[in-house]
Amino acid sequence: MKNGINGLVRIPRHVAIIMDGNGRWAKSRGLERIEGHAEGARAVRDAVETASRNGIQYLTLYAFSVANWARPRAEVEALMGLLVEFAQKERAELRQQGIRVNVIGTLEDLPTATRHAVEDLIRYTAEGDRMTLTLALSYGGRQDIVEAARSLAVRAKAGLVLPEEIDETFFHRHMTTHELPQVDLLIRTGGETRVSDFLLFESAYAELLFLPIMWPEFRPETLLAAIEAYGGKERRFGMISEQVQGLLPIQAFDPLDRIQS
């Protein structure tokens, strides 16, 4: 498994991961918050390149959520600092890989510069074909949710859109995330066991997992054995096994066939 996933294993296409722990690994060894960031990148560059080369399509990482903004200033500047960076230094590598950089959340929230930077990164690598990282940034599920049910009710109150126009795939055509596929696999590091407002919408059916390790010990074995346990889940999504392995039919349900008393 060192060097990639065996070929029989089914590899998810849309795999989320929330990198938590930085702060808490950078103290543990008597450093500054920041240092364990700037740690986390090599992380990021990590899961990156393990992503792209076992096939998976699409890897979202959440980068900074709108609830992080309330961290002290120093530690956000610092944060803002290395998303430059990483846009600076990462942009040829990505390029190269044929990975595709898109933003999901609030991008105009951020600070000038650091917004020129992602802005920059996101044309020049809008040509790859081969994986769309994404980067949540100034980002919250919630507010997603909010901001898209908003935009449909002043359409449907101009008369643009009708009510029963309105499912789950015309709902998330209005959210951020509008490009990306519903979430397969969704990995979160530090030791918690909650999704702290990522991707509540399009995490419906995904695996979750949840590992105790700090982000900046995420490597790239580890994206590996995730994707191995997510290969020998069996995916059911309100059906049961038969139905799943083709052995009994998927029927819509009909109200109106229902069995009468």
Ligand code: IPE
Second form
Amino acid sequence: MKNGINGLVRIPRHVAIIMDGNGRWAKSRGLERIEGHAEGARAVRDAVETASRNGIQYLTLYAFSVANWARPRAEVEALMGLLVEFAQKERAELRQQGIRVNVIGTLEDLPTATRHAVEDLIRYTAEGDRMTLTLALSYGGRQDIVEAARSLAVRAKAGLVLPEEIDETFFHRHMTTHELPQVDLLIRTGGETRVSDFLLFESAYAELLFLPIMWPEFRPETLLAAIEAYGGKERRFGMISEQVQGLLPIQAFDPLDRIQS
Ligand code: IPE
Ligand code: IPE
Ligand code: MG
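Starting from the form predicted alone, produce the coordinates for the form predicted in complex with the ligand.
Starting with the chain above, the whole complex follows.
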């Protein structure tokens, strides 16, 4: 990277990646889709290491969506097997790098062996304080929102939550993403320009980057270039440029003082 990432470039705190394109990568080489997933696991290793070395605090990877259960059984089984392999092979290295593994989605949906391997990985890396690596497993953004709403409804009915307490922060505490800050940079490989039910609530103001390369082609330089591109963006969160730069004050919305027509 031209400037090096050492304070000259603004680093996103939370990067989320939709790792798409494993199947097409394999097919275009005359390989089985599952070989694309195996190659994708290698790209994961590079992405994790590059993210943690460059000061990213949260890296969230879309590994398996709720919708992916509908794929052919052999592919799903192979993916579950690869997860076990990843958890067992990588745990020492992850712990050594100070990376803590976290999961969003429904871990209980996974086959027992996969769930145990992932739970072991979570326990084994629990002390890591350099970066949080979150794996989205049997994850769906809409499902996560709906389940939080349902659990709040149950608590409200029992008198444990007052409706007026429920604001965005409170709501987020009831989602499986409760440990994560909002997404700063959302990257999707594979050439599609959709979010496929990933982090719908948490990416409200994320910068989106869609890359034409397939996930197995993702390299450390790909992430560095993405971080650099992010550093050049002005995030206005609904305001105007002068306000973000501190040249004009930020107005607080006051319903009692709202503009009358
Ligand atoms: C993403 O790659 C990995 C998972 C969904 C697990 P795909 O398997 O979706 O690859 P393509 O999009 O078919 O090429
Ligand atoms: C998104 O990719 C899910 C993961 C990367 C785990 P998909 O390949 O499942 O998404 P669609 O079906 O193309 O939208
Ligand atoms: Mg895909």
